[in-house]
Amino acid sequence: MDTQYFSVESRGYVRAISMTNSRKHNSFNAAMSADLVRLLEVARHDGTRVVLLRAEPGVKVWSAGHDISDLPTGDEDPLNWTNTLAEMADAVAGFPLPLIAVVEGGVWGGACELVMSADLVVAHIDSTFAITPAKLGVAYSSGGVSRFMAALPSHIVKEMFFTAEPISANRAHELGVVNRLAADEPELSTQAWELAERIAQRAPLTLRSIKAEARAVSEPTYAAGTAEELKSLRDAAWTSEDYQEGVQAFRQRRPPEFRGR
């Protein structure tokens, strides 16, 4: 399942998708963006319950964001340009399974939005996060800005966009963007896998429903017209075999064995 830009590792219900384009600082061109969307679509349908999105160990740059060679040039109409990284971030935000960004190194530009689109973040203590359109003179999408606004206080978002200066992993942790900090790469990997495996033990249908509800609250453009979808997800959890198993396991004082149905 490995591709030109990613390697894939599975342990039980957890799937790790690792960026392998470190020669170009894991900057996303159209092909790499499409690869990630395809890999997520596979995970969505093959029994995976939690996804880790990471880079290869030891990188200095987790991702440099958008491959600048893919940006529109002077003879192109930017209003007709297809922003494949923005489309990829939309796919990540809409991915129905829990997704954990495992960050080591610098996170630049559109890659910072990618991290904001994740559900949880585990980061190396030396990591940094910067959103940089003001350094290039480009506009930024409403959907992208809304993901920052959902994750951070508005004044922090404006400072990050206005200055294009990075914030540290410690600062991101204080602000609630980073869930766990790690002192070195082995600890980073251990924390990420342990967190993912713990989540993978929980009821999958409940997790899907909660993730969709949280997105509806944080993204107004998504919330419009999703009432029936949210109800369907809630109903699926309430009427599932997993619900019966969870109640029975609680009464019997044993760990539940959820099957996602």
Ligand code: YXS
Contents of the next structure:
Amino acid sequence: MDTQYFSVESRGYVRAISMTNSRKHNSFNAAMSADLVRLLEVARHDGTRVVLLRAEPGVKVWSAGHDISDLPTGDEDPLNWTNTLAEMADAVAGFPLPLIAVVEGGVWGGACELVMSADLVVAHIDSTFAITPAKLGVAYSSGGVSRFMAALPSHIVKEMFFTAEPISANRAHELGVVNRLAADEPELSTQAWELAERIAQRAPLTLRSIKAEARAVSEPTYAAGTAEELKSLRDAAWTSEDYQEGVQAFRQRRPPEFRGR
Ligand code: YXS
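Other form of same protein, the form predicted together with this ligand, not the form predicted on its own:
Next comes the full complex, this chain leading.
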């Protein structure tokens, strides 16, 4: 199931999707963005419960953001330009399963939005994060800005947008963007897989509902018109076999076996 830009590995319910275009610092062109959207679509329907999004171990740059040669040239109508990286970040933000960004190296521009759109972040201690549109002179969507605002205090978001300077993994950890810090690569992978495997044991319908609720309260552009969708996700959890199983397993003092239905 590997693609031109990604390799895919599954262990049990966990799917790792790794960017493999390190020669171009994993800068996202339209084809790479579309590949990721497709791979997420597959994971959403094939019984996967948690996704790890990562780069190949040892990279100096996790992703250089949007492929700059794919940006509009400035002499065309910007309304006719499709921002494929923004569409991909929307797909990540709207992905219904828990998604963990596993970060090693520099995270630049649109890739930083991608990391903010993830649910959790496990990062190598040498990673850095930079928001760069003010270096290039481009505008940014309100959906994108709201993802940064949901993950970080507003003064930090503005500092990052205004200066376009990277912040360190330590700072990102202090600010709560990074959940876990790892001192080296084996530890990064170990922490990421352990975290994913732990989450994969929990009730999938509950996680799906919580993720949608969290998005509705933190992303104004998504919140409008989602009440019914959120109710049906909550109903799915309350009326599920998994709920019965969870309570029964608790009474019988055994781990639950959740099936996602
Ligand atoms: O010369 P070759 O063919 O080997 O290619 C070089 C670079 O041109 C290419 N490359 C990129 N190509 C397209 N788009 C990119 N964003 C991009 N970044 C890199 O990869 C090859 C190796 O790069 P090189 O020689 O510069 O490597 P380095 O190790 O000296 O420096 C690594 C970086 C990441 C510090 C440096 O490549 C860099 O500053 N890249 C641009 C980072 C950046 O500003 N990204 C934002 C992209 S724009 C975006 O995401 C949104 C539109 S926004 O800014 O609004 O959020």
